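As structure tokens, one chain now follows by itself in the form predicted alone.
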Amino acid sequence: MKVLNFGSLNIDYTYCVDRFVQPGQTKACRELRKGAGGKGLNQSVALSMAGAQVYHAGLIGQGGAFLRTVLSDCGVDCGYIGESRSQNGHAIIQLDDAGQNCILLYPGTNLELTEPYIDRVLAHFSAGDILLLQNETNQIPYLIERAAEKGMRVALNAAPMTDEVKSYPLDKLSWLIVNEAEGAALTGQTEAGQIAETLAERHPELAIVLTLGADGVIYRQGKLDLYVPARRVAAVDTTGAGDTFTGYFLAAVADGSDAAYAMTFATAAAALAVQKPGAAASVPALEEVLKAL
């Protein structure tokens, strides 16, 4: 089974600080790291590391040629990646001593997807294949509609959250993956259980995957209600942990695993990811995850 990730491709600039910079404050950082990132790229790496047959589609711009190499070296098929003369998407990341991050995104080429390009790529995929999307590119509603018409199963990681997500054709998804803040924005609820219940009531055929960071993950689909706790580890860098979870979860599902195992598998991978710095660079190998399990 093939997984197509129509996702963002970013250059990550990570600035290591003791605490996040405050309004009106100027401060020096201890270290600057440049690496590959973007939720799309990170999730393709995680999918491939977890053993999935994954194809990445998206646009690379100025300064981003090395991103293709990163994906290829991780086993991702890059044959559908296009090129643009525009500035590549990038992220400015502050990473503090507690391992927490705050991120400023410049979309760049990630917002240059066109309908003809999408149609050319989707022509190579068929019913039963999986399409993975994040909210860091344009054309999300069109991608969902076209993939659903082909009978593909669509997963949306609705991050970063915007008001536009509420107007997306969510009922045509197979999986909606959100964290607690994103789920709260979609539902108006603040408690995790209420968020999951509200989303499940609104979209009864849709599998809701609600990630709660250190508090674990909730899965709701119809009457199926599952919870898997997070593993207790010392976090070094939480950047990309959610992307690692998403990639490993979908890889397990694509391989025929049930939701309970997929969540346990993905949670173990995310716990390993937060113990290493970086985004794509922190995604663990399958052997590490299986050993942790």
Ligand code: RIB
Contents of the next structure:
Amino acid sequence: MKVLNFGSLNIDYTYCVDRFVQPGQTKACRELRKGAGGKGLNQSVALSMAGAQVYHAGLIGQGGAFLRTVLSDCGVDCGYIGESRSQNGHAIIQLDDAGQNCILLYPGTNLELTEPYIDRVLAHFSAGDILLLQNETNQIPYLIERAAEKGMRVALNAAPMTDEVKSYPLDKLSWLIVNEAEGAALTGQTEAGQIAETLAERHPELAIVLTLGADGVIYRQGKLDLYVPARRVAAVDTTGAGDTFTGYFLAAVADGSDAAYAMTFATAAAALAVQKPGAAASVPALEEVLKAL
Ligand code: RIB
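Having seen the form predicted alone, can you show the form predicted in complex with the named molecule?
The next block holds the full complex; its first chain is the one shown before.
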């Protein structure tokens, strides 16, 4: 089975600081690192590392040529990636001493997807294949509608959350993957159980994956209600850990695993990712994950 990730491709600039810069403050950082990122790219890397047959589509712009190399070196098929003369998407990431981050995004070429380009790529996929999306590109409703029409199963990682997500055709998804803050913004609820309950009531056919960071992950699909705790590890950089979870989770379900195993597998992968610096660079190899399990 094929997984198509129509996803963002970013250049990540990570500025290491003791604490995040405050409003009105000027602060020198300790170190600057440049690497491959974007929720889309990170998730493709994780899918491929986990053993899925993954195809990435999206647009690379000025300065982004190395992103294609990073993906293909990880075994991702890059044949559907397009090019634009605009600036590539990039992220300015503050990474503090606790391993937490805050991220400022410049979307760049990630917002230049067109309907003809999408149609050309989707023509190569068929019923049963999986389409993965994040909320870092444009054309999300169009992608969901066209893929669902073809009988593809669609996963949306609704990150970063925007008001527009509420008007997306979410009932046509097979999986909705959100963190607690994103789930709260979607439902108006603040407690994790209530967020999951509200989403499950609204979308009874949909598998809801609610990631809670260090508190684990909840899965709801109709009456099926699962919880897997996170592993206790010392985080050096949480950037891309959610993407590692998403890629490993989807690779497992694409391979026929049940949701409980997929959550355990993906949780182990995310725990390894937070112990390494970088976004795509922190995605662990399958052997490391299997050993951790
Ligand atoms: O999820 C982490 C990613 O968010 C980073 O790689 C950055 O590019 C932003 O898209």
